[in-house]
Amino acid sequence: MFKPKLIQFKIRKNRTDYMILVLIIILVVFGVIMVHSASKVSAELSYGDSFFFTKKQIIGAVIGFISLIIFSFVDYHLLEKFKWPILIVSIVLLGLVFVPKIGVENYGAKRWLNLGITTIQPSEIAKFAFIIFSASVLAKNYNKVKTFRGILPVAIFGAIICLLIILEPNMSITMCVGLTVVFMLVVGGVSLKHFLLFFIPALALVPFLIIIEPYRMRRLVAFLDPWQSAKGEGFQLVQSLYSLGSGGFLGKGLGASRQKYLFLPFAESDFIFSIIGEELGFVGALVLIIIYAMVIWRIIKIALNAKDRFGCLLATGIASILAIQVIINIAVVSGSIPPTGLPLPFISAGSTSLVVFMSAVGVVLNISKQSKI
């Protein structure tokens, strides 16, 4: 039986961690409420229905909850058996976004697939497909992780996924996947020499990717001094800061945001945290961050008590992608890093992200169910 050598936390034998389930339900319900609050003005003007985004979020939440329940009962070892089909399908889906009439282009980026009745964002699926694959490879080859060949599959397929996502282009998800690759290699036990061999070139690639795309350079310049281009590239960040700042300590009250009146672009999705700060203030934003921290902490506890190495790495990977995405989203809307589009997990409008993250929680619950003291 595999047991991590670090701190051991006791989880009741064969019992699901229901606290995570309760916290996720709170986040999802809160997300539906905030999506409606943030989007009702723009939805009414654009679609003639103030509940347009709210309905989509509710449908995503229902499908996500069903998926969560299913994955909580399906043995997570099946994911290990099907890691190759899952990985290959996710890569094929990423490639299909470039096919005319199948791929959907919005705001100059091809990130969605048209399924007729709805659209999906393959990059959201690819993130978790990579976690499943890398967790399996690193678990099976833990005696070879210190060698170059032992980590090569993880590095190669991580690079392929990152390449396809950056070609969309989608810098934010590329950063998420890239950081997840690094994190998985570290927790998998990679040597410092091999870690630096991959990390230094990847780090050097970031400024190159910024320089070759003019819009990324403009965003970087706007980030350094958004007030100099408050009506141009710095507009969104300035409006986000106005939103957060005007919320004060207790906020203006639920539904009382002014920035959602078409001042703040993507208020219901990438910048929904700004609306939360405006309506619920510092206290509301802090409570939300604490809930995220509690979820991540409990997933880490489950990882440390997993009955095998695969379960440990799988849960750790899910915790890492959740933490990375929450940190980047909040850092962007608060002006701590250059603006980039990235949804806030369980909260932002977007059915694909919601369903995939809830499915991942179902996997975590199954790992918890099989955990041993």
Second form
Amino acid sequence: MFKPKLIQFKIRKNRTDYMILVLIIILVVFGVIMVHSASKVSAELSYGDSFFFTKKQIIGAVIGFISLIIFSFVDYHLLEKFKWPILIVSIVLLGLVFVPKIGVENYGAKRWLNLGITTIQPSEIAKFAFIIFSASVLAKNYNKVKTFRGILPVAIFGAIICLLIILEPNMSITMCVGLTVVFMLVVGGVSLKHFLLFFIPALALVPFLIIIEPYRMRRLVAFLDPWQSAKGEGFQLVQSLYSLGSGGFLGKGLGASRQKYLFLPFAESDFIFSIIGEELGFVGALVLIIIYAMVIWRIIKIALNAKDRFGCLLATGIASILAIQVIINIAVVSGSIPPTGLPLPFISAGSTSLVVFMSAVGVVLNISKQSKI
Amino acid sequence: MQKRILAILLLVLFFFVLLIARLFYLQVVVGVKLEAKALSQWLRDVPTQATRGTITDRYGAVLASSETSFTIYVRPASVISPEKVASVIAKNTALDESEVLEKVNKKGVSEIEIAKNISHEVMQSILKEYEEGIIFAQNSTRNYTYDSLASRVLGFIDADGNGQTGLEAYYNKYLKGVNGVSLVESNLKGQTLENSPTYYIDPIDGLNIELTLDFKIQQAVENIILNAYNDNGAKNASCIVMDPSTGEILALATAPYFNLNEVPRDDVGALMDLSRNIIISDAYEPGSTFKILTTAIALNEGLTSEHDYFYCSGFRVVNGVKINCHRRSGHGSQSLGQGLSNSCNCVFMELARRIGLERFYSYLEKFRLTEGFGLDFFGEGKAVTMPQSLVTDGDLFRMGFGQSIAVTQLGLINSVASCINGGNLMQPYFAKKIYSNAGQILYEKQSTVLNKTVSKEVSDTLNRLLFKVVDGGGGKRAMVAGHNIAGKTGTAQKYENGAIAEGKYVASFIGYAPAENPKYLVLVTVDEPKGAYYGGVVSAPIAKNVFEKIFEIREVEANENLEAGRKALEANIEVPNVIGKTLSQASTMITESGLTYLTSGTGSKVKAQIAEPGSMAFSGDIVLLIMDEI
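Moving on from the form predicted alone, please list the structure of the form predicted in complex with the partner chain.
Starting with the chain above, the whole complex follows.
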């Protein structure tokens, strides 16, 4: 197992949670394998290179790992200090996607920034920036949390970020950030009255957002009966169900997916869980979910043992966003909620998400390193 | 705060459990069903229709056959690599690669035909190196060698390759074969996966059928019948030729015909009329041809004999109703044979009376007229008879000469066959053999005796009597020189809406050769001829033409020594004048001229003669010499 001597040398009272590190390395390596398995057919056809997505994922994993190590050494209180620059930069990045030539439009949505060598998804960064910001505000304003003014900055910047992301448009990450805002407020100690004051209008916005975009409505209808439009709007969901269903209890075996032969769109990214379910069966899917549960449990444990309120809220926020994304992603591919595009953390192809999540794990490790017990 | 964090953790775990339950449902509970649905998109079906079986006549002449070939199309919009598509096709079809490439690169067409008449093997080898954009279409064509030959017998197939009428319909399940299955694993775009197995089940080609039909006789009959149909301006004209000893149908045709290769499908009603097999399906009042059966029944029951005599005054009054003979002046006294020759209704009224209703009806059953013979053909008609309880004497007497009863032409000819072949009611049939392409015989029809109808003696007697009908009687126009032909004419008035239809007749003739050992039984029926309408005038000459063709085709030599070897239709012998001559002189003169004589009375000189001196007589005709002493 990986055991960096450097850390042991520098920190006397080292309480770093290596279990999380092990679990994350398992997830990332497994992710690279599954991205390759799921994408080799479409990559070969589209790019003439069956390792096209695999290579990108490996690069993402390497950068992510470096980032993880860096963040695990950086005192997380530094993040608190830089919360404003972090927040402003991420909001600027979110705004930049609307600038022509810098912003990249794909599938009708402007979600990416072109950095020349690669593209990044600012919304992935923004959600963590928001966690840092809100954890800090809620920790500092602990005494005022019960007042309206105490939670106002969290609410305002949460709303700004949500607004920018929904304009891209990206409903799924918006919902993800929205739910994170809710979780942060709840954990931060907000009163039930204030909570409802935010939660109900936010909830009321969802049907409105669905109605203004016709494709969302169609997706909703397709979700209710995907077989009705199995060749149209319901195609992706039906294909995903075929994947999961044909996997059965034990799966077809690693690499043996039939659905990856172009039948299942986004097999390597948002719908990678279906391919996992197809190749490794219910058993494989179950083991994966258990690993996620263990990771979330470890992060929550770190939150509970954190040195201070900021560390606790920061870790809880990271655990929340991880849990929310895992739940929404699996719920979508299993046809439990209307389809929306959200990557499966650590596994789906997509370097930004991978690097940001791994960095967050680095932060968590640093929190654990400084924990009370 | 701790409580809230733990609450959120519990909420998350709760959702995890829900998702696990959902996945369990999808993957374990309904997984197999989902996979079954998914299978259809993973596998690409390649057409592998079975080739329909061939239909031949009894000597193997092909009457209907099918060809299966494939056409290669390219859908330019789906092509990924035009060069690969062109090279795969060119390599397997020996087409010029650059020409194929030119076609593949054509813009603005959805599909373009590349090669026609591609064999199954070539298609299979292209499939192995399949490139996206290539499409196969299977073409199955049914070819009827002689266009309209036996059109109402063979029938035709529909667009799906299923027999719609005739033998194509009856033997469809044998002819059709079993379509094969060829599945290859493919991706969404239809490209075959690497190293994927091909699930291939060969189609089983349809079985072939050898018919009892003799296509040469069928062809000859059709020509003759078509002429008869045209010459008589008839509604239709039919002829059936069968082997009375076996039940094999050698030819069966009803004019008008239609081209099986270009089935006139535009007018469905007209097509129904054209394709219906009238001979097999439609019951009609047969008229005098039915008298053969009446005679056979009466003979078999010992109710009459060759030496029985009857008197005809031109009519008979039954329960106060007068039933006429066709000769109003009457036939006078006549033997049973003369009654048949003259087709005298009074004779058969008397026979019907002797037979009685119950016995008559039991014979209809014996002849299977009311039940059918189980011919291998859809829509075999049955006799239409009055309910036995409603039959009056008048009805029974009419039935005696073939009215007030309707039978199919097949019913008539096959029951007559049993009366002349020694008494065996044979099952008529079309299919002799069903065999595979490999030559394996899977079914061979054996001649089947359905019933014993009359005794051998009755059969022999009938042959003698019916020979006389053609030999100078009402059927003499059917006579072919050098052959013993027996038969009976029939002229039936048609009924429409329960009343006699003025001027509408069915003229028929049933005959067979050789009379002493029947091999060819022929029924000719002309429905509603214009002009002459007597069976003996209209149909007997048609039957003669048919017999001549049969003898020619089957190389049946004419026997000049036969008693019947006379110039049949021409009464070309001048009757010599022997009045005043001695018997021996008269005998020499008459015999030398080719006639025969009978004497009446005694004495040495001939006082008078019938026929008149100088009149024309048929060869072998009898001259009655009346001697000077009585």
